[in-house]
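The chain below stands alone, shown as structure tokens; this is the form predicted alone.
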Amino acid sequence: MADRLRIRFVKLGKVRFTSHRDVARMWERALRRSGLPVASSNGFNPRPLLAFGLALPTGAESLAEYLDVTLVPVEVSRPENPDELGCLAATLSEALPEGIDVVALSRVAGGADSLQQEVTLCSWDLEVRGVTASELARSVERLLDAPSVSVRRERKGRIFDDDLRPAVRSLAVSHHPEESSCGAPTWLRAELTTRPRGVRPRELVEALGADVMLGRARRTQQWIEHGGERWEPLSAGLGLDVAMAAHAWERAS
């Protein structure tokens, strides 16, 4: 069975617009030109067999995208060790938009589950305006406290009335690194589960309150969860995160 190559990426800055189809053909693109040996998909029209984690919304930065690349069973030109990684890390930055960098890769077995399968759980970071910090937190202690918050939504061009509170795992008023202490924004941390169906961080904002505004919104983590333990799908542990995340925040700023 062929192996599978997991890369974990960030999407940072103007490129946050790009939806999640034109991505794909980003790194379509990106793996042609780093000489990887992908796999295919058979058929008429082949395919590169590539597997995205959970889609992110139009418009959201990340700082933790996922993607399975599948190899074909060639020994040659894979990537062994640290060092080999590291290289084919920088040459898929460069050959990508500024904005998304690679900042950790790692050899899966091909037998693992997908990661929109593993995946449960995210964390995001919401910048919220209209409201003051203290108003805020008087609507994220209205929510969690209530039994239901329902939204409503379109599927198959029909409106139904969905409960979002179940997904809401955790929600507070928090200050963001990035931002000075003096006129702020104000910033929600939060995690939402994926399933039965996941929630969208505007979806959840405007459950706050008629005058509660999204800003920025940007996913930090993606969760795989068993037995009461939580875990990344890609772990740091490679050296690649700390500097590559570095450059990535330079190129998309």
The other form holds:
Amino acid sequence: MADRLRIRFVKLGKVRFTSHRDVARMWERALRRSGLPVASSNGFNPRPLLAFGLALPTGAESLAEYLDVTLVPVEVSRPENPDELGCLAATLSEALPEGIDVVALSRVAGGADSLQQEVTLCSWDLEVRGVTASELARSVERLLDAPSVSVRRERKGRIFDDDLRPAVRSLAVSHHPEESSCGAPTWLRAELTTRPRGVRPRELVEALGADVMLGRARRTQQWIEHGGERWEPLSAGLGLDVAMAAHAWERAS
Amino acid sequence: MRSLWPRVEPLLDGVSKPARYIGGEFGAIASVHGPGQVAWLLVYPDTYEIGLPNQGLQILYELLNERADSVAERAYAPWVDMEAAMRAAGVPLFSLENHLSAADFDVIAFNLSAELVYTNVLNLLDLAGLAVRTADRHSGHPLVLAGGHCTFNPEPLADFVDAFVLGDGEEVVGEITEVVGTWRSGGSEDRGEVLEALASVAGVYVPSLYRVSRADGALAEVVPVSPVAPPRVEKRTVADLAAWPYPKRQLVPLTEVVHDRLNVEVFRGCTRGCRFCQAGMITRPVRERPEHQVQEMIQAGLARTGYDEVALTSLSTADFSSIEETVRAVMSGACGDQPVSVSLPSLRVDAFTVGTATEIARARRTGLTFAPEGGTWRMRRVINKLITEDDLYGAVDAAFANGWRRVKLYFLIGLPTERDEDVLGIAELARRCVEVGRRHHRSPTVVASVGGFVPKAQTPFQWSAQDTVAELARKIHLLKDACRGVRGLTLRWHDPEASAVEGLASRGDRRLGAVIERVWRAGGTFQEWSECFDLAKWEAALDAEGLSFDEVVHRPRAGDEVLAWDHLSAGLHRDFLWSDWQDALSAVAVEDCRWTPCYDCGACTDAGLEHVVASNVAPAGGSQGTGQDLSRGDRVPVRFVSSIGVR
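Here we have the form predicted alone; I need the corresponding form predicted in complex with the partner chain.
To see the whole picture, the full complex is given below, headed by that same chain.
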């Protein structure tokens, strides 16, 4: 069995302003420091074999980022049991910047599909400003009832009108302050599909109305779907250590 | 002191590259500011991605945070979009560690590595909420200091900076901390008191304690008006790099920056004697780090940071006398068990060096860069860059033979005594390098990169005129014509207008302060960025102040003329610089004084120092590979070795 580690990590606090590529570099350095035997690509310019899941927009937080690490295919001593894996999680978190912490990891079968291919749905918590909760609820209803919602995008220097409605699986106001506490944010909970074309939280919120502004965006889950069922990409492994995630959140905010 | 982060954070969703403003680098130190501690804000007046890797700033950052009586944080120039957002929201310049307001610090210290950032210095002071002119600041304001290579002629910034530090900063930052701490604890309201105390620290120049007088339209003298201010401020020099193995905790950024790798300084100073090179002149003598310490720093640095690349830094790393041992140690895994790539930021032009570069470049062999600087052998004798054509072709041949696909050549135009044949010699050299490349590849690429020469203070060329924008443009045209149709040869050039402005700041006197202030007030920040550079702003400011490029930049200086920086010393005797200038004018070269007798430039003798070398054997390739006998000494015209003449 080719050796792959699937790692779930969080991205919270100030570090949310780093880009997807920045996070990839952080991981390369952290893995080198950890001494984990990561396999490299061949060729003139060998790179460690790391496969990240869906890119997180710069500025967004996440409780559910994933990374697959291919290990060198030789029989050396490597983490097998939950204790060793837990130890590795702590080592990696220590080597990563504040706000990026490993919350779960597991061995995955070598033949498994890549995260990019497998994950088809993400859950989001979105902080919204500029409208009252009741106005927002009406906007959400309108958007869900609409057969299509046009969004203007630029690709390769050309302007396209895309329909974002098919990417919105569900959308609801999840938490709102008392109507009297003026200016306080309201939160949306959204489930957004990644295919055929994903939708960015900012695009979704802006489609809700001219005055609606996105505050914090936080990806809370990524889902693999099959035959009407969904599961978390690591659910076969250690699973999410909820206490660890909460602790990481506390540390970063 | 309260963190500004809650006010900074909302701005970051709307600006480019927001990670530049969050701090949190691996190795960053978020100190608690205790009473009785002097708080330093170290500022690099350019963007985060340019400033973060600066090793000088990082060394001082560590040293100040190690001391019990000081803390240090960092700040960089916010890019124009962030600055606009900050001004609109009333957010002042802030530090990256604790996101404190710059005005909360006792000392704001700028790193001055390049002249075109001067307007940024004013902008950052303003963004910090300080009056830009020293005369308008009061005791509640932080002290404003500056260090770095540009302080060897700091006169254009004399109205804005309280004190400049000349030379190596390792020792003097501690002494300054003590002076400022004593002043602060005394509760004195008198800013003049601390400035006088600073002026008595060796290597510190307090411009407000000097009177500048002019006569007959020329500078007459710059003399101290306080008994504690020395008539001539001598630079500081750290005698032994081995005592300063810093940075020990090099910052690893969270986002992309230039030179994103481990940097280990293998020596400071340079004795090649290239006459145009200010860095080489003002950092003498050569002080090499012991070989074992270099290896220890590489090993510890790689393990700590997780980097897979280390750069051995200096002004001419191939001249490090332990270069072969060091490279061998890294490549054999003595410095860590993971594969590592080594880079030499400055290559010497010879085949030996290319061999070393090839051996250590594990990553893709894309391009190698050489700096012959002059187009003809005569020109290279004038500037004392003693590279023969054979050296260059040998290096280029070795590069292409070893699998490199692209060779980049750096040249200067507008050098003293330059004739059109010297300029055209650049095209000829580059063309021949393409031919050399064809022996190995069907389509080799040679890039000739041409910059306009800017005379610098404290160098033999400080008396030279600088070419006008029109003359540089004409020479670039000559080159464009000569390079046209040569397949595989690409010509690139630096904007001559930017060189002219760099010239203003390089050799200007105190009158330039008003010009810099006008340009800044007209919105002229980030002048080293081509998208922001605006010559018209400089022309208008010069006009308004009754000054001109002709007077400051394009005019040769006479031997008996008082220069704006004569009261400051990089250790070099004015006699030495003058005779070296005269040698240059007659195309007489001098050899590297590490391996030949002393020319008495003053850098060692006056400071009671010596060159410190890790090995007493000259490195392979010798002195510039000119085929000279290294045992032969004294000042001799260098023999014309090459048989391939260029007309």
